[in-house]
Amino acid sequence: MTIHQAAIKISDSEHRARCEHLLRYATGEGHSGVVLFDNYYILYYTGFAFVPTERPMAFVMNSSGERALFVPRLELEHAQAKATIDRVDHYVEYPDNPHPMELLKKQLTSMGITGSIGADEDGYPWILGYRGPRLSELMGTIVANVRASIEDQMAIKSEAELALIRESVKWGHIAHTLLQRYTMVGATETEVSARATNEATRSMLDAIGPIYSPQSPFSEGASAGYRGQIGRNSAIPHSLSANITFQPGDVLVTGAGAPIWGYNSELERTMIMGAANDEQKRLFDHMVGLQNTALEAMRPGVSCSDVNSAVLSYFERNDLMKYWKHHSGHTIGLRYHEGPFLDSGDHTPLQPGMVFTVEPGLYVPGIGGFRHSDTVAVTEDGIEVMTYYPRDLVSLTLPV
């Protein structure tokens, strides 16, 4: 059963509550208003998803709580239809005369944002060829970075956000099932990934219907693939797709998920083409042991660094540190990678509502990579492992 239509997106009231939370912080810091340029922050506070380009766009809120968007002409109707907002101001195009940021200055001035400003960047980021003045120069005032407060707010997921992530988990599971079914010796990663992704997406669209919206600049539905993590290449955690042909004995590292109204989950598994040899079995078992160690350490109040320390202790006890390459996990939500991180330098305490990927891995040159990743929510009394794909070697051994 899929989610009900009433629960498929974040409500207007929740967007307003998010803005009120940010407003309390900003006014408490003495800011006359807030200006945000990051597209994920704009989505979080307004529900407006867009593809960021060289054209400046911003979410603006004054000390009275009035909320506005600043967009180019080509996004005007889009923003008016999709955003939970009080007003939308627009400019003609970038580059143009006057520069769009001069018009943003007029918008801020008209909304009474003339003193200290809280912002995620001191001006629109220089992406895709954009150039323009810093916000502090434009307004002649102090611009204070508010990213940390926003990230802290985004890290604690509401019940509506958790429901969307669970829905993402379901469709990632289906996509991965198809990926495993179609993977065989002689096939290529491109054909298998495309087939699994297309069939899972079609199934999802049939189930949810035309109301579905990914609200993602990167994906249009459920997906599953390998990203080049095949055979010896699987020892490269962030490899790139290369249309590799599957061979007997290959170690495969997968990835699957689905954006559901912007919210993501992560499912990764290590699979073996044919019966695993003794060394592959040994490394696979240690990988599961590492992930179990992280899961057992996770509970409210425990720091992210303590979880990672438990994992590193397992590495050290079993003489595996030479195969370590990355932290044990990260939070996930609107962005595929969010903070805090399960790493030694992050002492953030785990709190109910945080959703992490748990993915300690082993990477052995000449043999391959071994990494499962599961999406895990912190609850009041422990954790909820949201993903439910099999983790054992028997279930993840492919026939040859």
Given for the second form:
2 protein chains.
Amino acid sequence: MTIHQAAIKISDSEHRARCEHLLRYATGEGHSGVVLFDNYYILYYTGFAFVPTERPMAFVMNSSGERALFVPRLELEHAQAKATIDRVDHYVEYPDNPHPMELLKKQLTSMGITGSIGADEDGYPWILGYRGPRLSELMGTIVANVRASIEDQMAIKSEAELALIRESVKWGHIAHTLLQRYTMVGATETEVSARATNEATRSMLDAIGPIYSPQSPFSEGASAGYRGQIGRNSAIPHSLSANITFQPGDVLVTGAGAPIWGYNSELERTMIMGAANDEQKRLFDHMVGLQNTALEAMRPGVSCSDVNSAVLSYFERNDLMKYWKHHSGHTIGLRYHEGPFLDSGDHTPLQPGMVFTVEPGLYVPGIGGFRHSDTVAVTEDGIEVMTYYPRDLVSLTLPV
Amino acid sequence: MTIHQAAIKISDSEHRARCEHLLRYATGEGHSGVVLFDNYYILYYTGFAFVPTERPMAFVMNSSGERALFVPRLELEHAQAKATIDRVDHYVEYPDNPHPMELLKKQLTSMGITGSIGADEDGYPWILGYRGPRLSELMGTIVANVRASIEDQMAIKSEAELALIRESVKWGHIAHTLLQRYTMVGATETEVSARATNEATRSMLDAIGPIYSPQSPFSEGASAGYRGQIGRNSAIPHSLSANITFQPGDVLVTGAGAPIWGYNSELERTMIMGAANDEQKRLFDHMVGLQNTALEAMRPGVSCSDVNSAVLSYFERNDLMKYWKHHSGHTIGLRYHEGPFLDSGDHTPLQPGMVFTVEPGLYVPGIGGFRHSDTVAVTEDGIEVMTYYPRDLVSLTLPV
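Can you switch from the form predicted alone and show the form predicted together with a further copy of the same chain instead?
Next comes the full complex, this chain leading.
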């Protein structure tokens, strides 16, 4: 008898299969190996989550499929304990002497990676004070950009990934429920966001704490907030928080989610402080109409740009283009934004396993912003709307 | 009579002076202009804080000193409302058709930037699904890396920057005070962190809410937590949170801070759950000895590597090298890590206005990690220890 332990994670075998997919691409291109510096790519292929700093780290794979991590001393045990890999090499510290990249060169050489290399960047990016050579200079070889292939691979989610995103939706939902409950005239954005975030995270941990790992460098639980999209400021779609006090008549745009083993979902709603006036109601209804138009256009084989065109037709038919500010959605996964995009310039066909946000918005100066965002998976024969928070005006009108 | 309004921010005139400094460097190198894509650099030179996404943004300056932002439609009002700049150009959307970079090319050309360009990257980085051309390909010109000059400039903080970091210290202090108060046997990491973070943020907003802006894409208030550095896991210096339950005898390593108009401070403490045993006490005392050694070595003109050497001598004298994992500190400012570093490979002399974390650590398998981190400014004649949280074992022993 085999006993399977309950788990909310990506399995080792799935990580290995991901690596094999990348290896087939890289060897097909004639590369002697692959070097990846991006922390999300490293998480995707190895399950190793870390906080990126000035200390360079890399995932390395040679043409035989040997998988290695390159880390500073600081991360050695962390890497050894968590990664699905064959080998961990480490350097002492950054900047140090010799420069860590000299040791990466030794690692690559010892793994037989001496010809052309497929990489996400030509060297570790100069973040947080890091300075160092290009990989091509260091190795004296050609470094080809393999990001497009990786992004294409990451865009198609497996059943396990879809399950993590569905789990994320649940805890984003409770955070949003509490956000709506605690939002009232006179309260401030930050206190309401913090209370909802705090209580949702406690509930989440009470429910799934023993099997939960955020695997995220920036968040440790469920969260919900406004990012300053309150009242007239809600007409600025990617505002930052500014601790605004809620007032009667405000149009609010929310956001909620939770990283689950690194995977994200997105839930955003437009809410009104008190009964909507006629213009607010007209704009709210059109926003829902725009979102319905996108949802109805989505199915496997339809292109991203066709979905966006359907939305733009609705904008034009209803004389709303003056309120348009952005495309209809993006994909989501380990990162809160990924490609492809529901955009006029993106002709990628929708495929089963892609997970999109669907979020056309209306932004009206002096009145506010109107946007719902739902998380939607493409299935074999249509779509699955993964989020299930109410979208109607009655449910989203707050008492004043 | 002039009435100055209370403010916690960087002034417009300081942003202009920063731009002029960069301009002198770039024109001195013969560049026809500067293009910066990094959101921290854009915040540093313009005061414009934003959430980086797949939609490329840039700060552009020509050799006449004209300052421009390049943004998507989505960010237009946000950029116009907040930036200290002469001109905002925008494109419709990413990916769109034509590609946004074609419009950046038009902007650069119209500003007379047709010769060599000083840039932080050769094109917008491929984050969050973005794909696009190199800047050098796009413009058919040489693109030189100006990051080193920018990093050198950012390393020397002004009086206004020091004031923001001192303000950050205060609110990190209250978050840490609450974290220590609420940490008890049987509680979990996440609930204690969330409660301390929530209450500290409310207190901060009660005190400075009307003049507070985080200017940070990732945090909206004060925070404190453990990042999983609890019990034996505290021996992993950059662990991630894992919702561990506190147990008697645990060695804990904390972290607290608050973004103030983008600026960060760092406060970390080692705490023990219950009376320290002899070995815990011995290691704690050595950790404080290591930190004192670094503080005593720091003054203007001394090199970063010399400070680290003094620390390494203490390690060696006391047979502690087996517990060493990282250098003695890093600088801090708009980013939570910056260069230069208190590292053997960094020979930069300490200069007035540099702000370092001082945080040598001991990591002992099976026992735990021991690290305090304080935020320390270099002054004309010595140092200012900006953090003032108790460092002694009695103060950091928790009741069990």
